[in-house]
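Take a look at this single chain, the form predicted on its own, given in structure tokens.
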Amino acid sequence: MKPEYDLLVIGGGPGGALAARTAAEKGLRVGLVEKRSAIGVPVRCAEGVGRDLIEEFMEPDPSWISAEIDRAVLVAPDGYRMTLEPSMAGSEVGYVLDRKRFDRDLVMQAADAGADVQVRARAVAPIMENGAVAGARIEANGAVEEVRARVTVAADGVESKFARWCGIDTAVPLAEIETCVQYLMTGIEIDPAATVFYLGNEVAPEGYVWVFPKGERTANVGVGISGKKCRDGSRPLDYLNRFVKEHFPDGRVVEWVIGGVPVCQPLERTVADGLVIIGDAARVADPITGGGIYNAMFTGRLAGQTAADAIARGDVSANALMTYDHGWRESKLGKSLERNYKIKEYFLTLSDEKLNRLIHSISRMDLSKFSVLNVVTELVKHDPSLLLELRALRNIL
């Protein structure tokens, strides 16, 4: 790494890669550091993303698409299966990625645009000058060196150590972090063109089980549950093992990973003097699904654009960088995060009996476009008796 850059990105995931690529394309001197020895590993993600969402950034490359998805299936606690065909499934229609190849490709795009990339390089502390972030101390090859930057991007995921070191409160309440475990399984009978979500307090309290195809007889099979539900005998791994024993007893596990997903509200402020926070570090994962690939890429690209504009003006103060904070909050993404958090809080109160009732009601609807907001609205139209159950959502209808 050089001793000084215009933009320094901490983290080589999709958000960090988009921030680096965007800024480099605008002529900035960009450095990106990733603490792991290889980009994209270990995979801590179900790897699903909507087709229209990924196409907002690039033309999909077949080399990093494991499966094309054209429908989603919701399985109620009572076992009732509701299929969402393409016209209803919205952003659930798309791809299951090979994140190892996908992430590597994004970082290579950043490198091709001119960014310097270094793996096995860990940020261990920010450089602070008069209360402003001025780069980071980077540990690599057994030594710690200062890398100065006019703007630093914290793209270090759910742990978000860098932003915390800069004085930002990034704590996530235990009840608002999904603790997850996922197997990559083969030799299992699945629908290779459908993602499947299992709901219910018996299979995944305050969360869900997912089956995301990665081939004809291969899939990511995982579970996420609320952190407050974890205890001996009721850990995510316990729920997953029970699910696999029931549904895929003859399947073979070839990989497994663990991780956490923030399903809280975003940080109150995602900039500081000389600092921009993106992706999971900014707590912008979808509060309902936990999905974060698109959200990271959207905020990463916006961070790169904002940094370039601020540097061109010679002002990288928090006030100058607030264009980024306002930009994502006022976007379609920001509005959906705000709405989905409220909806998530309501759905956490539902018993399995009420979940069954809702899913059965949804299955009888004729929705030309499936979305969370449309579902809630149509539920009231088709079954007015549900109005009392949905009164907690009246402010967002």
Contents of the next structure:
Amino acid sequence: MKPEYDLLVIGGGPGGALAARTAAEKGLRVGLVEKRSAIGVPVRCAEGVGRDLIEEFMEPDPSWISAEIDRAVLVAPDGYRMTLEPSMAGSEVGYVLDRKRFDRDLVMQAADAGADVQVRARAVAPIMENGAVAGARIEANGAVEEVRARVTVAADGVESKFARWCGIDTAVPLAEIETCVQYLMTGIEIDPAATVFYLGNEVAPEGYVWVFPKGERTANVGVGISGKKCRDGSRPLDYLNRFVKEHFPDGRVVEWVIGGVPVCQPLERTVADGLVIIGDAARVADPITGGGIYNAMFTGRLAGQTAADAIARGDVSANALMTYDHGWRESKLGKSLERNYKIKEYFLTLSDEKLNRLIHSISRMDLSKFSVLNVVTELVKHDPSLLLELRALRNIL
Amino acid sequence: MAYYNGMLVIRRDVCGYCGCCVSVCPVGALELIDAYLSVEGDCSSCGVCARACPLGALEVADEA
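Right, and the form predicted in complex with the partner chain of this protein, after the form predicted on its own?
Let's see the whole complex now, leading with the same chain.
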């Protein structure tokens, strides 16, 4: 790292890479530090993402696409399978990525745009000046050096500490961390073009089991449960082992992926003087699916743009950077985070029995006009006994 | 292979250094440093991290 940049990005995931690339393309002097010794490793992700979402940022590259997905299957607690075809609006086709390659490609794009990149370099403290963030102290190879920056981007993921050191409380409530374990399994019988989600208290309390194809006979098989439901003997690893024993007893595990996904509301404020917080560090993962790749890239790009504008105007105060905070909250992403958080809260109130009835009813509907509000309206028509439960959801929406 | 800092026991052979615990710590006492987890002075022994751990690698000492 040089001693001074316009923009310093803490963290080399998809969010940090987009912030760095965007700012470098706008002519800013950009530095990006990643504490790990390799970009994209270890993976902490089920690797699923919508196709349109990726295309918003770049041309899909076959080298980082493990599988193309045409449909999703929802398995109700009673085992009933509902298939969501792409013809249904709201159900999107997508990719299962190879995050090791994907993340590295994104950081290389940032480097190509002119950003300096340093791996195995960890931010250990912010540089504070008159209450404003003015860069970070970076530890690398046993030495600590000061890297000054006009704007610093906290892109340090679920275990984010940088914003905390700047005085912002980023703690995730125990009930709102999805604690997850995933195996990369091979030699298993799967539908290589379908993602499968298993719901229910028995398989994954306040979470779900996923099977995301990575090839003909290879898939990410994982479980996420609420931290509130996690105890010795009923940790995600226990649920995963039970699931695998039942569904893929002959499969081989070639990789473990472990991690936490924040499904809480986003931080109340994602900027401070000289600081912008993005992606999982800002707690902007989707509260229903836990998906965070697009959300990180979207907030990362917006952070890069906002920082460039603020620096050009010579004002990097929290007030000036609020354009970023308002920008993502008012975007389609922000609206969907707000709505999905409420839907998640509603779904947590449902018993397995009610969830079964809901899924059975949805599967009998004409889903070509699929939208959340339509579903609610249609459901009440199909099964008036759901009226009371659904009234709550409808009021939310 | 355990590491004891006075409040929290980290079973390093179980820990997957994923950072899940870091995100739920109410006082910011945990830090994920590349491939290991460190506990700093502010730990209040609340045990939230031990609850959240996907693998069961953490234990509050006075419960042991």
